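Next up: a single chain in structure tokens, the form predicted on its own.
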Amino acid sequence: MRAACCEATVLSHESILPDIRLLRALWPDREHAPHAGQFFTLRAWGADEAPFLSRPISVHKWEPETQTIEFLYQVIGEGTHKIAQLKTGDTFQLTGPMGNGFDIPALAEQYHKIAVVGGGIGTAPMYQVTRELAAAGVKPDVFFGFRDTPYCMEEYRSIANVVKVSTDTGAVGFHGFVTQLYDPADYDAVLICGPTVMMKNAARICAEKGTPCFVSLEKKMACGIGACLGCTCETKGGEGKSVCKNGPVFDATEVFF
């Protein structure tokens, strides 16, 4: 299904931490409903204004009954600083859903014990992942790592079997890396989103234990539909694939080798 471009209305915009925001908006196009692991591009400025490109942000939560969508994002550059200025009632350009996310029906059918792993703002798409897995009858174990302060964790308690947190500073939870919180050998599959170095390490450990691993990659994107090849990643077979179109979710053995 091709992405749709609509004018979305801000329902709420909450500051979670100094650099973390939670944007909730009305997505008016019921025929283009997102699923776990997909993303939208957001634009809160004119077509002739900088920055030139819209900003790709993953779906944190989707409520089909109310047609509301949530984006948990980090304010880190010019585009996200402009998005952060949006207030309740404002409108902005929302295009999507885009990309190939996690195939939850297939994962839930094939695997019965799943670990959901996230690092930093890479935890954002994993909430919808966990919700859809739980709805499919497979409550996962959730393991998240943060630098210092965890955020948006409480809602996982009702949809996950286990929820564990690590921090780099030891301020909250386990003092260390998120990969130290679980053993891939205890799981049928591991789903990961976070910093590339963390995902590579997690994928390596999964490979050593023989556990299937699926990763959600992040790359700077331009078109969002695979036409410009700006977000191409190298694959094991030597073929370049677009993170925005072929991904962002890949089998870890395909992109980390």
Ligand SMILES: Cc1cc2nc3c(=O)[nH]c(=O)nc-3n(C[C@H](O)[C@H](O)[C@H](O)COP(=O)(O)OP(=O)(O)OC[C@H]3O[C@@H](n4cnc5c(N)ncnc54)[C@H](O)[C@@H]3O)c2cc1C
Given for the second form:
Amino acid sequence: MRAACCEATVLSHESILPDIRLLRALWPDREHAPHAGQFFTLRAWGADEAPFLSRPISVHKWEPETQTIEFLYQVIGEGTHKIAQLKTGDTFQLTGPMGNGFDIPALAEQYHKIAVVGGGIGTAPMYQVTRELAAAGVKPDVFFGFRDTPYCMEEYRSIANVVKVSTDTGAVGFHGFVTQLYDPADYDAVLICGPTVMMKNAARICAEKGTPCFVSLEKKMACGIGACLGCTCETKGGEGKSVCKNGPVFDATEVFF
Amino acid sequence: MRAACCEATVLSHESILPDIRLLRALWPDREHAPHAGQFFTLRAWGADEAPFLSRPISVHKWEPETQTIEFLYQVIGEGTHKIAQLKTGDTFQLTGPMGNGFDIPALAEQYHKIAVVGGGIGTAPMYQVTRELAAAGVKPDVFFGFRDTPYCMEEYRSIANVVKVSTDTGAVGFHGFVTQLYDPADYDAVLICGPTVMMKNAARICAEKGTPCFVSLEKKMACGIGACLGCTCETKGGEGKSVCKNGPVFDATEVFF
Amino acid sequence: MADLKTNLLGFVMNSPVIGASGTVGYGVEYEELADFSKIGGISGKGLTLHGQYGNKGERLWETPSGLINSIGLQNPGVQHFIDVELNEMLELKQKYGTVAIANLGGHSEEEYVEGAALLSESAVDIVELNISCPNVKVGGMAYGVKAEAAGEVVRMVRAACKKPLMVKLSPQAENIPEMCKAVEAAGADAISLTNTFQACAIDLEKRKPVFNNIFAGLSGPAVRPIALRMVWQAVGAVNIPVVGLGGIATGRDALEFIMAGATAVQVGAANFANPRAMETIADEMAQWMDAHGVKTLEEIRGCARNAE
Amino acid sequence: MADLKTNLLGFVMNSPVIGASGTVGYGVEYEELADFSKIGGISGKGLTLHGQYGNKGERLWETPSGLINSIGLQNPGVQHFIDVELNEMLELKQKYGTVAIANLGGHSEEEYVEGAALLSESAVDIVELNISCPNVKVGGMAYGVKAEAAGEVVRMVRAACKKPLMVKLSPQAENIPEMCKAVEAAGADAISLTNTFQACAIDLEKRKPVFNNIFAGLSGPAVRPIALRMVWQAVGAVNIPVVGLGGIATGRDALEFIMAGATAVQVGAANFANPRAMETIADEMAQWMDAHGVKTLEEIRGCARNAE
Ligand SMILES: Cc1cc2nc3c(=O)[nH]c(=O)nc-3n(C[C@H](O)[C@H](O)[C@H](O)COP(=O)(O)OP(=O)(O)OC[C@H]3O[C@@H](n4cnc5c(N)ncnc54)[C@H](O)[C@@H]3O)c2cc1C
Ligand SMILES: Cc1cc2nc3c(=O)[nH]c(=O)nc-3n(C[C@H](O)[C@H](O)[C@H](O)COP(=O)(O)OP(=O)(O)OC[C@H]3O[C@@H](n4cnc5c(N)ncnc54)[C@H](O)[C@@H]3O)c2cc1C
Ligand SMILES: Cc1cc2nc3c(=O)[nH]c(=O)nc-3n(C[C@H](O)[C@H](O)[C@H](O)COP(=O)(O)O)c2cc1C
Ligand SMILES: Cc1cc2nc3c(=O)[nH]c(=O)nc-3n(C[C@H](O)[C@H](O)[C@H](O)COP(=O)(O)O)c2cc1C
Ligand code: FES
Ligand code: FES
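And the form predicted together with the ligand, for comparison with the form predicted on its own?
In what comes next, the whole complex appears, and the chain from above leads the way.
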């Protein structure tokens, strides 16, 4: 099932922290329902307005009954600033779902102890991941690292076994790296999204302990559907893969080598 | 006194007709007060946003005591659409006053019977013209032509001798051309702003009757201050003049020949 | 209702709107996103004889009304294309009538010829010879600059390729009319222009060029007025059809190219700002034509040149 | 506070930001609008030996992030400039230190030489030789395309003109590095680039070209990535200073040109979107430098080339 391009309507838009927003929108296209780890591209400005490219944001939460999709995002530059201007009732261009996402049915069948690891805004897709895992019968352990202030952690209690948090500043939870919160040896699989250095580090430790590790990558994207080859990442095989189409989720050993 | 470039604040913004707006703004620069026939360039969008050029709009009314400037304008394309979005309290980039305008003191001294003629949105600058003439002791006769619906005519009664209106459709006032409302032979001078064909026609009749005629021209403008030579109009002398700097007001014999 | 049907080299297309090489994959990627019955053709991602990874480092950079790309002709190679992707294109053609165009780049004359010979035997409709990619260090570009070099490679490819041959020019050509005449004389059946404009961006924080190759290719609405000028020159220089592209994002943009004399248009970067750009452009063209009582593109093609 | 002082051909300017020819009149027009103490210099409206009216018909047309102009070198002539406008420029110089640059176009080699000889005897600081105006039918442009023709006219002007000579190049030059080398060899003291890009627009309603000359010159942010590429090439080709321009609208834009190796920058179309653009650009440059601990432009000029 490929992506659709629709006009979506804003249901609500909350400030979670000064630079963190939670956008709830009505996704009108029932045929194209997203799953965990997939993303959409958002455009809250005209095709003839800057920035030129639409902005990819992961599915934070998807409620099929109400066709409500939630995006948790950080306001960084021009694109996310313009998205942040959206008000309840506004419409915007939403294209997706895109990407492979995490193959939750396969993961839940194959692995029983799963660690879900997120860093900063990289935690955004992990909520839907955790929900789908729980729904598939495998409540994961959740380990999140933030700089200073954790956010959007409340709803994990019911769908995760364990929820642990670290912060760089020590303001909340463990004072240190998220990788210090868990030992990959205790898990059948580790699913990670966060800053590249963090993912590389985590993937290296997993590799050392022999634990399968799946990472969700980020690359600048133009088409989001494998058509432009702008988001190619290097792969062990050397042939290169499109993060938007072959990813964003990869077996860590394929992309960090 | 040259132009200034300021951030102006919207005091009010009214819809007069579906496509006609009256914008009142606070012009912060006391040193650069406009007079009748001058104009400003308005920019209600970023320097990096379309349209590329700011939009010239005439001074409809200027109140020195409150530093309030009024613009009466027609919503036509991208620029005026963006201006039309301004709300009370918003700020926008306002540059001016620009152009020579009508030299009211000289006109009032030299001429005693003056006709003020306007066509459509070309009536916009004529309110300030009429006020300044009246203040200088020469209440003019006012003749305005509209397509179908006249607008912003109420306040002329006190500052003009006579106010007559024509419409193309005959809906209001005289059914016909504004040039049919008056005979230039009855006047010492005729001041006109309106569509080019209308001004050319009126100027031709004035010339026939030997009545001095002053017209306010329009040209696409980039700088508005005589620096780019984008708004040059052909002149009898052949050297060309900048509508923004040497105009927009010209002796009709200089530009229609 | 206006009729957008367009005959390009014997193929009657649903509309003059073709997806530009490198921006629409091999078509299938956009299948669910856009209404292909309104799209005239698809020019597939640029091929080289042997597959290649393309460029490392930054590949995309936004600029005012434009996009710089440094993909570097990442592609699976001509044979893989014939075995796999071409079949997808032909399926689209069967379903919607979209003409299948193979875009061929190369690093040497031999490679061009060998690639063209393979495509000549395939089921592809048209071969678009890309002598203009600014993103490959050796080759491509060199032929795009000098008319003689271009004529030479086109002549060799022409001899090796029985397919209708459209030659895609670079805006870096020293002289557009001479370039056009040279490729026409060498046997090109049509010309498409322009490819991307060689451009540069510097990353202030890193204090170095954004792209590993320093230069990369600019496209999008920013370049449209320059591309239109070149298309105007091309139409005036040759008697073969000219396909115009560069920054087309609306029906009005496309009509400017048609009025300048272009037979058809291609749409590249605009697909990224609006995944339905091609369909929208075709719709807007038809709307303008309806509003102006224009029934077919023939009525207006080249009309702006009448005063010349 | 960062020091923006810039030495251009022996003149120490307050900042590297120069008003581009044709967009700032002779400077005085902008005097009340902008803080001239932050502006390095003013390049006056392009002169021809004899005054001329310029082009008829449409002169300005907006495009995505750009502006096409067809002014056609309207100007009062060199002698009038020396008698009148130059004095205004020199007054500005006295008040604020803004270097006075005379931009000289021409329709023939003789005209160039005669104009340059007059300016040579005047009090102007620098002569900028415009061999690149796309808006005059005869002359200008021709010299901007071919390196030999450019070298020839520069050599003749050099012989007639004792003033520091900056040659302004066209983006239509067949080969930018060769063009740069030719004008350097012919005696140019500096190079400025780029002038506007030859472009076209068609008025759909009239079904004809917008401009009487069909083609006119595109500038503004749209062209910046291409201009920056050409400036990068110029800096690599010659040993004389290169003044970069084309689409500069922010301090960050200007710094990209400086990091590519430009000695100074010029600002054209951006003045129309923001009458205080020149001052704002200088301020933003200083802010960036302060934030990054850069004290003088020397520390970063050309730094992006280090990896080369
Ligand atoms: C698959 C994927 C999923 C993502 N999910 C989320 C999410 O759930 N929440 C969230 O806050 N962020 C997410 N991001 C990151 C988000 O896309 C960027 O933060 C956003 O594009 C920044 O745009 P900007 O204009 O605000 O900032 P800019 O200043 O323009 O860019 C800042 C950085 O964002 C990245 N970026 C810019 N444009 C693009 C683009 N077109 N495509 C991809 N990256 C770009 C670049 O690394 C750039 O350096 C995701 C990115 C990808 C690729
Ligand atoms: C000295 C002067 C005074 C004016 N006073 C008034 C006024 O008081 N009230 C009013 O309603 N209108 C006035 N106008 C006209 C007004 O400037 C245009 O209607 C406006 O610029 C249209 O812009 P747009 O983007 O909405 O439409 P567009 O669709 O962009 O343009 C429509 C037409 O407006 C004109 N125009 C566009 N851009 C410019 C520009 N940068 N400079 C000048 N003209 C341009 C062109 O003729 C164009 O064809 C005045 C124009 C001038 C030159
Ligand atoms: C991401 C990207 C990849 C491209 N790849 C190719 C290519 O492989 N072969 C080719 O001939 N042109 C390629 N081009 C150029 C486009 O086909 C087109 O000529 C150019 O982008 C101008 O059109 P536009 O302004 O509509 O994008 C590419 C352009 C982009 C933006
Ligand atoms: C309205 C206008 C008039 C111009 N006139 C001249 C000129 O007389 N001489 C000249 O050398 N360049 C002229 N130019 C070109 C500019 O000086 C500059 O080279 C070009 O616009 C690119 O810079 P920009 O993108 O900052 O505008 C003119 C540009 C514009 C927009
Ligand atoms: S963004 Fe186009 S291929 Fe991934
Ligand atoms: S608008 Fe620039 S000279 Fe009049």
